[in-house]
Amino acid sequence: MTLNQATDYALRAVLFLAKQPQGEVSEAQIIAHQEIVPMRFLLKIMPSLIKAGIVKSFRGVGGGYTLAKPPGEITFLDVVEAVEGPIAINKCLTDYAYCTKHGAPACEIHSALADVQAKLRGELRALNFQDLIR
């Protein structure tokens, strides 16, 4: 399993906004040019960010990006599930229609990916982006 390019970008995006003073707004141009992001990913991935309102946008002259939240409140989950999807390491985690043995309890398999998953999924909350900046 690999995360995208797309999900490297939002997370390094993420990043500059959340190292810039609380509130103020950064040009997309500057984020590109920082995070060494092209700026057509860019202007793709940030839609993402704004619909799971992680990021807010601002129109015009003057406009540009800023975190919705602060830092701390945003998580590396909350970036790779907003460009990704729900993280799900096997299909038959989220439609039990994949799995021939109808899921758990009676796959052996489907218990062990499920708490990987979990474990995974955890693992991406712990870090939150304020950890990052200190």
Second form
2 protein chains.
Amino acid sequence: MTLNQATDYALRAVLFLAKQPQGEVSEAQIIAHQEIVPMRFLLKIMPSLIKAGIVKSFRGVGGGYTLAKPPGEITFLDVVEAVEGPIAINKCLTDYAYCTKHGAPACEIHSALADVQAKLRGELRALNFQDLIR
Amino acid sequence: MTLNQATDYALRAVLFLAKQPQGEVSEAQIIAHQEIVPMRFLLKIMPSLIKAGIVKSFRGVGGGYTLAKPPGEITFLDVVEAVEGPIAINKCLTDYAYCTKHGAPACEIHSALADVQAKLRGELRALNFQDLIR
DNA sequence: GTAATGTTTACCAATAGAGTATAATTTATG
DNA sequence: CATAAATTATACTCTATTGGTAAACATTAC
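Alternative state: the form predicted together with the DNA, after the form predicted on its own:
The complete assembly is shown below, putting the previous chain first.
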């Protein structure tokens, strides 16, 4: 029930970019150093943020990263699911095969957890990066 | 961000016990068979429910398990934390040493996630086993 | 062309997850 | 008291995931 380290780093990286002047390109080394994230590891995480449309990258000299949209349009949920894939507080919620009861309709646990999960996603969706910048 | 299998099994076991006539003692084999849980594994999980005061056990002939309190007083949060320990959606929320920024006050991520976590715990606390029995 | 950047792929060690096995302990009952 | 039936405790195994590193590659400004 814990976000992994990569997600933590990704949240920090996005917040860092959100704090920069709009359009400013920050290179990996700067982000890693400021946010105290192992650079090689950060470099591996960033592409998932790019595929999710959260971040844009520029290669070559003077390259780096910048946000692909305004901080107010990027939620915690976006970042979490970009890095970890869809949230599933119980495996049975995404893959019935995992349930030894085969996601039986009789499984009240299943539907109760689905409700909790929906609310959790709602909380994460309600958190955007504009709100975190003072 | 997923509950582990043991927690899933524990939730099922508690729900099973909640459905039995009050005071009825069910042995592990029955629970395991009904809920399709590997018995040996279930036997390993039950002690954590006992330590948390959720379930009572009886050894020897005619032994088994029964709830230690009314289903309405047992929440999903109780069971989850009994099996997995305190919920921490980010490790930095319980152990500052895990944070490479040392849980800096400057870490807005930290406080935002603390808020999400509090709400998640609230959702799980609002779910009790009486409500799941029709 | 070269140096500076991100991308991709592969690799590695450590840990956690899921489950099994075995021996020990408790207890009802004949 | 002996025995069978049940939980408890401990240790073990196997696998997948996590967290991270390394090397080769691709792109771009100068």
